[in-house]
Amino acid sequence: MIETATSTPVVIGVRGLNVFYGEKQALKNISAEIHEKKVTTLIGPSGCGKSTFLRTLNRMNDRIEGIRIEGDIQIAGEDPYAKGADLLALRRRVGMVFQKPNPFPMTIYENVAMGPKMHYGLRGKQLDEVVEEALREAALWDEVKDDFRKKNGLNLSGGQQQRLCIARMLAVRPEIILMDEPCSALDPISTAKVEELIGQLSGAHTLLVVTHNLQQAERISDYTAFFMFGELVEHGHSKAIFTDPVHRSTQDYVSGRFG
C-alpha cells in the first residue's frame, strides 16, 4: 500500500486510467489514490464516468463489447488486469451494491449463504454464523430473524432488498465495497439506514459510492472525487470540496449552477 502524507494507507491506486467503449472514450487520464477504510463518493453529472470508473476497479465492465482499458490500476498492491489475475479473488476482495435491489429468487438464506459456501466451502454451524452476522452488519437480522430460512428476498421491501443485497456482499468479506447509486430507488427511510449502514462499515471496509444527492455525499464521506466529461476534475478532502474548492467547475456544480 502507498502512504500518504497524512499517513492514511491508500488501497487504491490508479494512474493515467482511460477507458474506451469501442472510438467514445469514457474516462480520460484519471489519477487517483483511494483511502484505506474511509468512504469515498463519487460525484458528477449524469454520463461523467462515475460508475466506469467504479465498475472498472473490479473487471465489471470486462463483458461488454469493445471496451478497452489503458493505464494502471494498483488494488492492495496488485494489478486486477495483470495477465492471469485470480478473478474470483477480486470479487472477493472487492464488493459490489447495485443501484436496483437484485436479490436472488430464493430464500433470504440461501441468497446470503451462496457465497460462503461457492468461495469458502462452508457449510453447517459455520455458514450459519456467517449468514447470521452478515444479516446483523446489514442491519437486518431483527427484521428477518423469524422467517429468513422460508421467506423469499423478492419478497422484501425495497430497502429490505437493498440491505439483503449488502448482506449477501457482506458475508463474503470483502475489503472494498462499491455502491453505485445504492439508495436511489428507495424512500427516505430506507435510506436513512443505508447511510447508517455505510458509516458503520467504513471502520473496516474501504467504500467507495457513487451518488447524485449531495447532501448524501456530504453526510456520508470523508473523501470526494468531482468527475465531469470523462476526467477527475477535483479529489480531496470532502469538507473541503463542499465549502472552498479549488475548481471553478466544482463550485459551480456543488453549488447547484449546472449539473
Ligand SMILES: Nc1ncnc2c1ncn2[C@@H]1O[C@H](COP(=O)(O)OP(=O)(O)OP(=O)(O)O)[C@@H](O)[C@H]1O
Contents of the next structure:
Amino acid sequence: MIETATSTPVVIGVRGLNVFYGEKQALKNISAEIHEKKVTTLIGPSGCGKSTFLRTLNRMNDRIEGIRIEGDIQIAGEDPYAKGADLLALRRRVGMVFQKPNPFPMTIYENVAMGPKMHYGLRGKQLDEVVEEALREAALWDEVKDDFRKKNGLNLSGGQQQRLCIARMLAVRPEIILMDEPCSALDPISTAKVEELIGQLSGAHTLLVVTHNLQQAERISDYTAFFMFGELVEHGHSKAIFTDPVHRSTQDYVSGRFG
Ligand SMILES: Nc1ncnc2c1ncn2[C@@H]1O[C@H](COP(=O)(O)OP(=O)(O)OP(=O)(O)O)[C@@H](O)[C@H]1O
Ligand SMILES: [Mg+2]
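Pass me the form predicted in complex with the ligand as well; I've looked at the form predicted alone already.
Next comes the full complex, and the chain you just saw is listed first.
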C-alpha cells in the first residue's frame, strides 16, 4: 500500500495560524497536520519562524510581551488556548527541548527528578530508576553517573546541558516531543546518539524536530515541513521533499542554493 500524507492519524492540527511579535508577523496563515507517532522535521532559513511555531504549539510564548496569536490549534483533540485549558496536563503530554539548553540551577538528579515527582508523585527507588533511565536514554549517564547527585546542572558543558534537558523532558514520558535544534551544541558522537534516540522514540511518540542539518532531517524524519519567511511552503513525506519537491524555493533550499 502506498502511504499517503493523510493515511496516518493526525495528532496536531493547526489552521490559519498567525503569530505577531508587535508589528512583525512571524508566522503567516500556517495550516498543517502533524502525523501521530511519526518524526516530522521543520527546516528553513534562520528567522523563518520554526522556533515560533514549536513554542506556539505548547504555549511557551505566553509570556512574551506584545505577542498575538490567531488561528486554531488542536493537540491530541484539545485546544491548548481554550479557556480553562489544563496547562499542567499540556506540560505532561507535550515535552520540549529548547535551542539553548536551560537546566535548572540544581543538581543533575534534581533536574531530571522534578518532572516525574510533580506529574506522577514518584519517590524513592522508583524515582531513582526513572532518572537513571532518562539519563541513559539521553546518552549522558556514563559521563555523570559518579556525581549526578551532587553536581549542579549548570556546571556541565553546553552539550552535556543539552542532553540533560533531553533527559529531563524524557523523564516525564510525554506523548508528543518538540525539539528545537537538539543537536546544534552536540559533538558528532552525541548527535548520533540523539538521532538513534529519536528513532527509538518514533513509533510510540510523535516528534517534531527543528534542524538546520538537512542530512539529519532526511535521515531521521518521516515527514518534513519547509518554512520560509513565516510561511509553510511545503509539507510532505521527507523523501518527496528532499528528492522531488513541488516548489522551486524548497528545491533551492534542500539543494543548498540558499539559506
Ligand atoms: N521574542 C521575540 N520578540 C520579537 N521578535 C521575535 C521573538 N522571537 C522571535 N522573533 C522574530 O520572529 C521571527 C521568527 O523567529 P524564530 O525564532 O521563530 O525563527 P527560527 O526559524 O527559529 O530561526 P533560527 O533558525 O535562527 O532559530 C524572526 O524574525 C525573529 O526575529
Ligand atoms: Mg529557532
